[in-house]
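The form predicted alone is given below as one chain in C-alpha cells.
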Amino acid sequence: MAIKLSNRIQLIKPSPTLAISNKATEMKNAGLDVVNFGVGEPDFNTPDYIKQAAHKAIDDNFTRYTANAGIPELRKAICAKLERDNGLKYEPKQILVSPGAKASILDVLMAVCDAHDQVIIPVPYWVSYPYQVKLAEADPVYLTTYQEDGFRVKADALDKCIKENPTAKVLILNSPSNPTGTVYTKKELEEIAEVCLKHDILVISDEIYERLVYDDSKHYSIAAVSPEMQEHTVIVNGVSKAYAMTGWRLGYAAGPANIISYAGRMQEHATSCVNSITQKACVVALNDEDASIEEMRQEFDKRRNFLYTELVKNPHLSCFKPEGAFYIFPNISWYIKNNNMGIRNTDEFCSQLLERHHVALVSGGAFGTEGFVRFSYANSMENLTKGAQRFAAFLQELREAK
C-alpha cells in the first residue's frame, strides 16, 4: 500500500545548490567541460597539521562514542577561540558540538521554537534557513534587504517587521553572508541589537565565514555588543570554510547554558555526537593554527577581485562587491526582462547557461531573490577565467537576441 508522507516533509524541497552541482557532475561524467560555480566549498585540501592530528587519533584508537556535546578539550578550545577572536567568554557547558553548523542551527531552533512562533529571515538568505524553521514547526518571516544598502538589515525595518509579527521570537543573522558577501559593521550590529533587546528577540548569529573577510572589513559578533546581547545570542560557527574541512562535518553553537542544554538534548535523539576523530583533529585546528589558513584567505581575496572586475565589465549588470565569504551575487535582472530567447526568470537563465555554455550557477530564487545569480569563487583561477568568459558570451547572446 502507499504510505502517506508527512505534511512536514512535503514542505521540504531539495537543496538547489546540491541540485545544480549534481547536474554539473553528470555533464562532466558525460565528457563535457563544465565550470561549476555552484557549491560553496573550498577547493583547497585540509591543512596537513590537521590531517596529522586525525591520523594520531586513529593510531591512538580514539574511535568510540564521545560525550554528546563534544569532548571536553574541544569545548575548551572553542571557548578559547571565542575569547581570543571575539572577546567573548563562555564556559564549556555553553558549547554544543554538532555534525556541521547546519545541525547546530536546527538543534537550536528545535529547542526554542513552538508551533507558529515566527523566525525572521533576512532576504537573500542561505537556502536551508526557511526549511529548518519549518522543520521546527515555526513560521518564517522574510525581511527584504536591498543591493543599494549592501544587502544589510536596517534597524528601523527590523523594528517594523517585529511589530507587524507579534509572535516573532528569533532573528537569523548571517555575517559574513551567503550569498551576498555582506559583512556587518560594529555600529550596524549595535543598532540591530538595540531593536532585538527591546523586543526580547533571540539572535541566531551564523558566523561560519568569520575568517574570510577582505579589504577593510572586520568580523564582529553581535554577541559582543553587550553582556545582555550575549544572553540573547546563539553563535553558530564551525571549521568547514576557514579550515577547508567541509567533509569532516563539525560545527558548534555557543550561547546561554539553558538553550545549549536543550539543543543538546535534541541532538542526543537525532545525530548524537560528532565522530571522535574529527573532534580530535578540530582541537588541533583551533589551538595550533598555521599559516595555511591565512594563505587560503589571501587566495580567495585574489579570486574575488578578479571575478568582480570581470563581471562588472558586462553591460546592464550591476554587482555589490563582496566583503566576505566566497560568493558574488550579480544582478542580471535586465537580461531577464530584455531577451527574446524565452528566458523568464533566473532559474531558466541558469538552466540555459549550463546547457549552452556549460557554466553552473545557482539561481537567486534559491536565496529568495529573483533577478540575481550566485557565483562561488572557491574555484581555480583557470576556471574563474574560463567561466567568466563563457558567462560574458551568454550575456552577449541575450543582448543580441533582444
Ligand SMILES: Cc1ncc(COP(=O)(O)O)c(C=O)c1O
Contents of the next structure:
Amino acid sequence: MAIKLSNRIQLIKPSPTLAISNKATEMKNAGLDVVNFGVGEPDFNTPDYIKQAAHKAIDDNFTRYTANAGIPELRKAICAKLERDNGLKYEPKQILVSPGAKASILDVLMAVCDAHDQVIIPVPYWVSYPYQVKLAEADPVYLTTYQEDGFRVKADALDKCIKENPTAKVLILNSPSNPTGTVYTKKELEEIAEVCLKHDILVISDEIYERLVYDDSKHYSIAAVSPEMQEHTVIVNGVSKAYAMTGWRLGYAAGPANIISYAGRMQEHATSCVNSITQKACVVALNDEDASIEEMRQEFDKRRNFLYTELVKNPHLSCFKPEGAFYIFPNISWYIKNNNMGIRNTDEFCSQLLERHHVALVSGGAFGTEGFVRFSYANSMENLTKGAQRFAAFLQELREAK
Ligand SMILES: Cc1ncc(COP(=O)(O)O)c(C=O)c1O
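Could the form predicted in complex with the ligand be shown next, to go alongside the form predicted alone?
The next block holds the full complex; its first chain is the one shown before.
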C-alpha cells in the first residue's frame, strides 16, 4: 500500500528555476551548446582570503557542533557589519546564523505565523516565498507591483491591501530584488514603514543582494527608518551572493531578540548549527573583506549595462533597467499576444527558446508574473553576447512567422 503524502507537502511544487536549469544541463550533457541564464548564483570562485580561513579551520580541527545560533565571533562580526553598513545596533543574541538566507526566512516564518495568518508578498516575488509561507501554514497574499513603477510597492497600495486582509501579519520585502533588480530608496522605505507601523506588521527584509547595487542606487535597510521600525523588522542577509559563497550555506537573521530566539528553536530541531568550517570562513569574509568583492560587483555592473543595451534593441520589448542584484526582467508580452508560432504563454515561450535556440531563461510565471522572462547576468560576457544574439534571433522569428 502506498503511503499517502501529507497535504502540506503536496502544496509544494519543485523550484521552477531548478527545473529549467536541469533541462539546460541535460541538453549540455547531450553535447549541445546551451547558454544558461537560469542560474541565480555568481559564476566567480569564492575569494582566496575566505578559502584560506576555511583551510585553517580544518587544520585547527574546528570540526565539531557549534552553538546552534552560530559561533560568538561570527555573531559579533555580523553585529559589526550591521553597524558599519546599515547604521544599526544589534547584540549577538539578536542574530541567528542559519544554513542560508533561505533557511533564515523559513525559521522566522515558523516562529511568527500561526495557521492562516496572512503574509503579504509583493509580485513579482522570489520563487521560494510563497512555498515557505505555506510550509508555515500561513496564507500568502499577493500584492501586484507594476513595471511602470519600477516594480515598487506603493505605500497606499500596501495600506489598502492590509485593510482588505485583516489577518495580515507579515510583509516580505526584497531589496535589491530578485527577479526585477529594484532597489528601494530611503524615502520609499520610510513610506512603507509608516504603513507597517500603523498596522503593526512585521517586515521580513530580505537584503541578500545588498552589496550588488549600481549607478546612483544605494542600499538602505527598512530597519534603519526608526528604532520602532527596527523592532518591527527581521533583516535576512548572508554571504551567498556578494562573496560568491552559494555552496557554503550561510545566511543570518537579525531582529527582535524574542523572535530570533524562537526562530533558533526551530533551527535547533530542524538542522542545528551551520557547518563549523563555513562559520569560521564567514568571520573572515565579513571582517577582512578584500578588493575582490568590489571587483565582482563592478563586473556584474558591466554585464548589466551590456545586456540591458542589447535587450532593448529588440522591437516590442520593454525593460526596467535593474538597479541591483544580477537579474534583468524584460517584458515580452507583445510576443505572446502577436506570434504565429502557437506560443500561448510565457512558459511556452521559454521552452521554445530553449529548444530552438538553446537559451535557458526562467519564465515570469515562476515569479507570479506572466509576460516577462528573467535573465541572470551572472554569466561570462561571451555567453551574454551569444545568448543576447540568439534571443534576438528568436524574437525576429516570432515577428516574421506567417
Ligand atoms: C531573494 C533571495 N533571497 C534569498 C536567497 C537564498 O540565499 P541563500 O543562498 O543564502 O539561501 C536567494 C537565492 O537565490 C534569493 O534570490
